[in-house]
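Here we start with a single chain on its own, the form predicted on its own, put down as structure tokens.
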Amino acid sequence: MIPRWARDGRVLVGLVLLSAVLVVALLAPWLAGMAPDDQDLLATLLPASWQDGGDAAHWLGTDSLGRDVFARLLYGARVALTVAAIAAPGAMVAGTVAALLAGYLGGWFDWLVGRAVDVWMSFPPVILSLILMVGLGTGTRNVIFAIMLVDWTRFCRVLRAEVLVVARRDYVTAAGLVGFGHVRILLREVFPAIVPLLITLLTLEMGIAVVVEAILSFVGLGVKADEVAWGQMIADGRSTIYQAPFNLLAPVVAIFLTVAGFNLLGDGLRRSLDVRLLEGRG
């Protein structure tokens, strides 16, 4: 039998979406034909190839250095799905734990978990971000670091809400009665109600990773100079859009359609695993 979130609408556009972005990033090297920093000072500014003035090597024309812009697109795609990957997994991680403790315990934990996530979110997470990264420095790796210590309060205030509610339902008390250690308990009948909710969250934080990383590439504070970073393609697309449009037309519908491909597939899985949603429908 096909399982429920198999099904969604939602689900099956955010997969075709995302694994479209996958198999481009895993293949850019054979896809693109150049490396994306290769330049050529004589085909500058060249429009798509099939503009006039076009150039049948250059798909999507070229920057005002002579890169590729095609090449950079797809290059760019391997920097936005690793910071993706690991970046939100990481903020995930801590946010969890720091649920789970805070919700089951509950107590002064709970109070100083509380209070910690009211006091990081209370500063802009973008301006918080920019903040990390001129302490940290550019890079791929602290791009990703900057992005985990911002984003677990995501993960911590939500999760906590749900622990609270699962920790106190007749199941879990009667887990202890029997003996169960808190640990056991935590493993086994309070982080199995909240896996649904915490795999919607999961996706759509790894979208909003992709459009924190394209901002701090944006202002030059995400990834390193001699690596490709959508960020880095808008930005330096804004003054030639006129010469050679998509130079700042390609990143921007690369972000549009991953962090669509992942809202999408977090949407859909909320609707297809969240046990209240499905009650209310029925």
Given for the second form:
Amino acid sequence: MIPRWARDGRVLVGLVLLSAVLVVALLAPWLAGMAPDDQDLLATLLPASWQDGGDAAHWLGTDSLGRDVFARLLYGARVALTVAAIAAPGAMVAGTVAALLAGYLGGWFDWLVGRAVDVWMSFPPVILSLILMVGLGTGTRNVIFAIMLVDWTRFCRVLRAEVLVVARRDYVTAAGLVGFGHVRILLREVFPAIVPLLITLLTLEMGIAVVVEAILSFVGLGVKADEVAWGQMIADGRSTIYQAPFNLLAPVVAIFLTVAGFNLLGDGLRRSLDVRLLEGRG
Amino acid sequence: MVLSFARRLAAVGPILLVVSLLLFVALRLLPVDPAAMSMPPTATKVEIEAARSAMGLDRPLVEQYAIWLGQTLHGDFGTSIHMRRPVGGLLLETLPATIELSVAAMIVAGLLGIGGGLALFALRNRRGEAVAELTTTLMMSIPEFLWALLFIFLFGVLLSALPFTGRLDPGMTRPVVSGFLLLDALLVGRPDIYASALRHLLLPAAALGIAFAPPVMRVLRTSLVDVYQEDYIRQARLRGVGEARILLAHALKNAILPTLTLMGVQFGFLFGGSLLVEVIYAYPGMGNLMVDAVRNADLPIIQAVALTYCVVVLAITSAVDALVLLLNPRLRA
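Could I see the form predicted in complex with its partner chain next, after the form predicted on its own?
Every component of the complex follows; first up is the chain already shown.
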């Protein structure tokens, strides 16, 4: 039998969108036909191939340095997905461990985690990531690290509340009475109860990571100058919007489709995995 | 009630202190030397050392923090390394611009969010519901900086309907009274400047506002559904009150409370989100100041602007807490 979550329309559309981005990222060298950093200063800011003055060799035109927009679009997917695939699980692990320990142990540790979250939340996330990038320096690895450092609170806040509820359930108390150790209770009794919520949060966080990477690369503090990212394309396209609109539109649409994929998947999973929502539906 | 609000306010102080300490330490760990940066490239080592001790950079970190905190509390934010101007003055110029943009965006978000929430509620259990819900999910996939770019493309380039750079038409000088441009234009009696400022504000405010509207729509719809389960709605129907009046005069009054709470939280996020919208629209607010400072590693500005963002966000969240407490009698214990 097909599980409930796989029958949700949102989940399917999300998976299709994300698979498409993944295939594009993996096959970029074969699909692009040229390197994303090949400059041709004699052919800068070409329009798309079907417009007046377009060149059939550059399907979506070229940017201000004569680099192929289509090739950069495909290669940009690699950075976006790499960041999403590493930063989001990283933030999840950090936030979940903190939430499990805070919610289960309570006491001073809970207090400490709570205050740390307060301090983190008083920084707008963009500001905090900018400051971190100033300290860490540019590069994909540092973007990933900065996202983990900023976004662990997104998991911690929500999960801590959930752990508090779960840890007070009878079966957890019973496990304690039977003589199970704390580690075993946390991992075998409490953790499984928050997994559905965790999966939903993770999916949404991956979309957020794609956006944050684009933002940082847009202001010039994301990937290194010789790496290819959608945010960089947007920065170039913003300044040449009248001459080469696709230079701007292509990465905007790419970011939208990727984030929409993660959000549809997350929304669909939330509806089909959340036990309380299912009960409410009868 | 006063007590619980005072307790919340008292928590803000220590948070700010920790924030300022973290900021200070983080920025001191950077591999940049503000003393060397503030000197011309021809400066000798001795001259740089002299500048370093003049800036107090040769003292222990704790002492430096104490000095910086004391000066900051007295409103002295130091001098920009790159622009060689007092940071306090730069903040006074840019903060009102950012507040103006954020408030305008919040109005857009509120109108769209409440209007959209009512529309979603009206569509419940009808054919259009699935489409409307899908639309809000897709809208949530467009962060503020993508809206900003889309609006530039649509209204600025394709339709050429609205300007998308700066705060005023070229050639106009900004009247400076309060720093809030719309207000100042009225104060000095210049409707032309007011009109130009409003036209420049429309796209950035709409882009920032629309990004924060979908969650408001969803929460309002959900709380309206909840409120409609209550007895007093059925009573009103039995008394022969019209459906429109029940919705707007009876149900909305109670359903709006969770929505307002959410909007308060959103306002904090929105204020931070204004940074990117400012960069994209070359809007001369704190966001642009921050990004320029970050690119130039201008530490005094980064410190002061980051701290200002935190103060404003904390002020907004505290104000919202107070407002919710005031509006919701059930929370007053």
